[in-house]
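Just one chain follows, in the form predicted alone, and it is written as structure tokens.
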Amino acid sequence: MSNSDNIASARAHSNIAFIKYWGNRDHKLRLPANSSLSMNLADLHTTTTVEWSYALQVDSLTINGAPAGDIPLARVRRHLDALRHRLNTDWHARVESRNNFPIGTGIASSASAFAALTVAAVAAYGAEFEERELSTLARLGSGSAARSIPAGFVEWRAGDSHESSYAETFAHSNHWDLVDVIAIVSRDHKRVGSSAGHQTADTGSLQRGRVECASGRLRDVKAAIKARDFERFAPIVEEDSNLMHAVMMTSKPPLFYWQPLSLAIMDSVRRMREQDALQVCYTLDAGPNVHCICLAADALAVATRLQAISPKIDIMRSGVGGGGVVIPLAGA
């Protein structure tokens, strides 16, 4: 990128939801069917640089050093349109984005990507928005990106309008020493993305029941996190994950993200907790990879047991992370 006063870089972290976001009440605004709750992941992040220029005729996008395909480029252009509207500009932008973890595999790469894009684009234009508004803007690009703007343990309020659907920190990153030991079953890009899945969430018979009970699960998980009560925390997190995937599997058409190895890992995690007294539970986003949430003291033992299940499993680990922030430009 060239030197310019209209350029900035930002970094945002992926997040793992304990109470899931699945389905929208308003697809255009990405107003979720229920409020959700998550933890930012310190070691999984997207770094994005945005340069606005009056001389550009179109937006451009590179991901991990390569020109983006038509689908991700179109999605970023739509988000830039929303940001242009808020910033009151018709300038186009060059966007360079880099991830340090696999994208499109159920590890919330769109969350960190659109959070970082939002923060960088606003900063590059010289604007300053409150965290709450940045969260609402990031939500327009990817619903879960709303949760990657604040730091630590985050609640995304469903709201009933653009302004009232935002995320906020309810416990800081140093509140509870949890670790996400991610069992990577597949690095392949999923055939059906989350955005498409949200469109069909209401076609099955289970979504209504999942949504009606979500607020109770959120209340209980939030209380467990505040009390650092893993015994209370674990079964609710697993139940919420199972419910979301049950909705996926019974939607029309059905979505099957679990693989045989995913099921083996989930079974092993339950046995680790029940038989080996390890403080660990599982949760899966829209993909086959299994997030094994545990106390930091048990992370090594959990990772060792996971790798013993199959040589095909790769392990990534992360503690609790911060929010979306502007960072110095490379070479500056």
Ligand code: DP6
Second form
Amino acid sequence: MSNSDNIASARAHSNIAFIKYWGNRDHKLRLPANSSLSMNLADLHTTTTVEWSYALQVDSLTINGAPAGDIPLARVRRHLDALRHRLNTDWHARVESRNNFPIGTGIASSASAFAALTVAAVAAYGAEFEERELSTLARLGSGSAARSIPAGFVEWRAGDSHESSYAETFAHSNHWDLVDVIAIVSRDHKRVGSSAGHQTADTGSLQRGRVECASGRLRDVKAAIKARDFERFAPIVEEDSNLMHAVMMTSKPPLFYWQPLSLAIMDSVRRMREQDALQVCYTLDAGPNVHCICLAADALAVATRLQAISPKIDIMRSGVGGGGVVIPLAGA
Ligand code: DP6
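The block above covers the form predicted alone; next, return the form predicted together with this ligand.
Below is the entire complex, every chain and molecule, led by the chain shown above.
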């Protein structure tokens, strides 16, 4: 072990998918049903410190300074088991994790959390793995965490084995000045989280159709990003989100993440584009909050119009972010 202190901190950003993944072909390895593409969110990140020690009897976890509950602790321990296996150690770890975005905003933190945990744990052990392998390891903790390892606009190749399912940068952070203006509609915890949702993706009749045409949308959205062509980009992103939610709504049991306010926002985004010539489109993850993706120049106008829909809406915003990196020891 080359890191004599066995401790390191890392930071990773949350990401929002333009081409979604939903459903796994292998739940244990989190091999997704289809390849996906996202942008990292510069202003939403998790900072995690990991300390490995032979003297620890068990793994411990704090989130934002408080001991974690049983469910997140069990999930982190499972991920540490996978990392222990790869690092060939039986040591336990002390993990301290902080999100810079408030917990309970309904904004998923599993992507940034498992990416930061993976990078910190590997560095703390003194190992140096290539980005591709860090991405495969992060994927074992949470599928979308694979995309929070590389920087900027990121493609996750579905692959068909642990080694071949990884994410890589498609375009750098400064390639296109996009902003995610997030309309927070509900701060409630999801009744059905992504992990449970992925298990039911195949129970309806629409998933097969969604997956079959996902590679065409991926190709088209990559061409639009490459050309910085928002008019081409917007309808693909909205269609992909609608398709994923159609699959969710027709699964058994059905999953309805949209709320009336989500629909009002989606409608308003379409009108902002068609009537006000704002370069904006919407996409929703497994929750009711609406990510309004727009050109940076339009972000203020978009936020102002969103706020006018209802005082119940809280707004967060972020530009394109970097990848998961080791940082100087954080508050240890
Ligand atoms: C709807 O990566 O959160 O956000 O592997 O169970 O943690 P787990 O699932 P997760 O699924 C996210 C799905 C999505 C779409 C996407 O980001 O591609």
